[in-house]
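So this first bit is one chain, no partners, the form predicted on its own, shown in structure tokens.
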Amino acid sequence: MLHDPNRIYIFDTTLRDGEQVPGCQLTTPEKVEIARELELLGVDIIEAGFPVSSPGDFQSVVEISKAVKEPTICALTRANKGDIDAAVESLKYAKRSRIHTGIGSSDTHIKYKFNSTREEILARGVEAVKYAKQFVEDIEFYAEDAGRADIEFLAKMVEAVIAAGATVVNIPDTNGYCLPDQYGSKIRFLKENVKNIDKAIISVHCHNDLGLATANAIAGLQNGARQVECTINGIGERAGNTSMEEVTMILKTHYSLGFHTHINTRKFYDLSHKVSEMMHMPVQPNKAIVGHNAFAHSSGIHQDGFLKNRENYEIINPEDVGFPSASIVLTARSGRHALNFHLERIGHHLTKVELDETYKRFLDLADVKKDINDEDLNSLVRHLAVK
């Protein structure tokens, strides 16, 4: 099925998982926007939402499938006709369309979600993909709490679905439950006994409970999946999904791996930020990638090592993922290497004996003045011109 075995796609779920965050919910025109910028990022499914869900949920899958033409278009139902049919009237304008179908697959969510059985809960799922099968060729179907599901059971389940028509299995870690090995393995397990897994995609949609949704990605794509589902900055329910940033870097920087994505990693920094504005979600300083701080240094050792070579301090060019520049930030564990940057920066060029009385000033200042900028610089250097 797959053509090119290294290739990774890139399943985006910002608008459907990353908006279920409490006050961070968009307008459908909101919504279309940011799907024009997921197709320009080169992201091959879009999750568009979950039509049944409400009348905006709908009508936001109606008009992204108009608007948007290269991404697949991927609406998200429950293991219901009535989900489904939801689901097939809002793709109706899809250049290319998806139902993502599903249904719970551990014990947990058998007995305590369902009231139900593992034979009674694999035949809905069976049944829920035959039916959507009738309308759209392209069926997801996701096994929630795949994660702590009985892999016996979960393979059994995998190959019923495939066998009915699924096109993508989707292996959930609902919970952020795994440990990356744990869950690597489950793919492995998946890849090496499912008699027909040759017949689908495996993906991996992972949640950031105990801050492993990236890591846990990363272990199933190394094991045998090749779809991954994320989000910008990594937003999603409660502590949110996999960062789509975070995933899509680490492959490129591990090009080891073998593994190649279709995105254009120089518009991660701009789409971060207008999804932050949108969505009213700030991304924290520290975020890996995309956050204010992640090409900041302020250590006056690695800002030396930095300026003496950037590979020191740094695996990523900022400009790989269209953030403006690395900064070295004066603080006061700022080295006179730094400090002199930013003098020669402004246009002061000092001698060695100048530039030490300036330090002196300068980590004096820097101890009561959180933030030092051009203006304090000058200040310091006009000091040398009294004296």
Given for the second form:
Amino acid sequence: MLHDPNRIYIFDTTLRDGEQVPGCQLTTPEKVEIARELELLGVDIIEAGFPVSSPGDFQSVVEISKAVKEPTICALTRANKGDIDAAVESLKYAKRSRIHTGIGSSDTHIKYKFNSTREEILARGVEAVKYAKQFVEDIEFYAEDAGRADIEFLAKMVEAVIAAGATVVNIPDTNGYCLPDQYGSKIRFLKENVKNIDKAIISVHCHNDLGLATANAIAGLQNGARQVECTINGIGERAGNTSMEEVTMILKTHYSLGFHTHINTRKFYDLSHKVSEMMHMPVQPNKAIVGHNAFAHSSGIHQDGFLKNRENYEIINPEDVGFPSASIVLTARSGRHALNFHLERIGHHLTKVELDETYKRFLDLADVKKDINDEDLNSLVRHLAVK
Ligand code: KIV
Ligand code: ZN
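Okay, that is the form predicted on its own; can I get the form predicted in complex with ligand KIV now?
All chains and molecules follow, beginning with the one already shown.
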């Protein structure tokens, strides 16, 4: 089968990196429910857990493998036989399975986490890939903290693990350290200098410590990566991971980049809510794509422009992400145009003079009351009728 060079593979890690967050733990049935939704959403790979970490995580990978058949089911391991054996066992019911193994690649991790040397770490990585390859064909290798790793060493490591059988090489910016051009250049360097790189897919896995996870992931894709690791609502360790809804909608909105995914973006809004509720992790109101205010226009200037033509202030159709609709929020910053829009919506058709008078009364009310609802509008116009 010919590989489509512009297809971007979506690797969801909501149930692994996302679920690591304190307070976000899910039961196995809850994880299966989310995995089923991820399948309907169209993700290519579901990272279902870290099986050796606990019996519960092991069981979740087993149950997700039984319940979900379209996406590849992936299990995380460290670079050791015990972890890999547990992952192999947990994946035995998966129709398509992948083992995600790896080790630190920055000098900081090599020295302070492993008290080791570059040579020894590289050998351990290669050994882990070779060992896992005996059981599972699809092996993803992560070079942890690649964002801060020496690029020549990283290239050497990537080449060695591909030679050992890795089908995907994950270049994580584990600490969310990189700037987009630095991260993009790292991916380009690997693409141009690792001689067997065409035998593997490069994956981007970016954390959001500096708020750059999505920008870095996009930079990676623009420079040769073809898999992006992400989570619903961007949840994940510390400040989180690349958010799936953001990265997917960027690719869709900027179609001139030429990339495409198999994601049904209309499911984002509902799934975002489900994940938020199940994980007890509220979505910030101004969160891109799925936040409560993502399609709410509140200033008079914006409302006026939006009502003249939505393209003035809308680059995404809310329906494309399953959002109920754009909203014009009535506040003390709203203008006559927005007020009239809402009055007409509930059946009040005012003359210009009536609207001017109602608008004055509206401003007085909006200065003291934050939420102006339909009931308030009805009482504002009732005053006209009694005159
Ligand atoms: O951030 C990271 O480096 C990870 C790896 C385990 C892939 O989550
Ligand atoms: Zn991570």
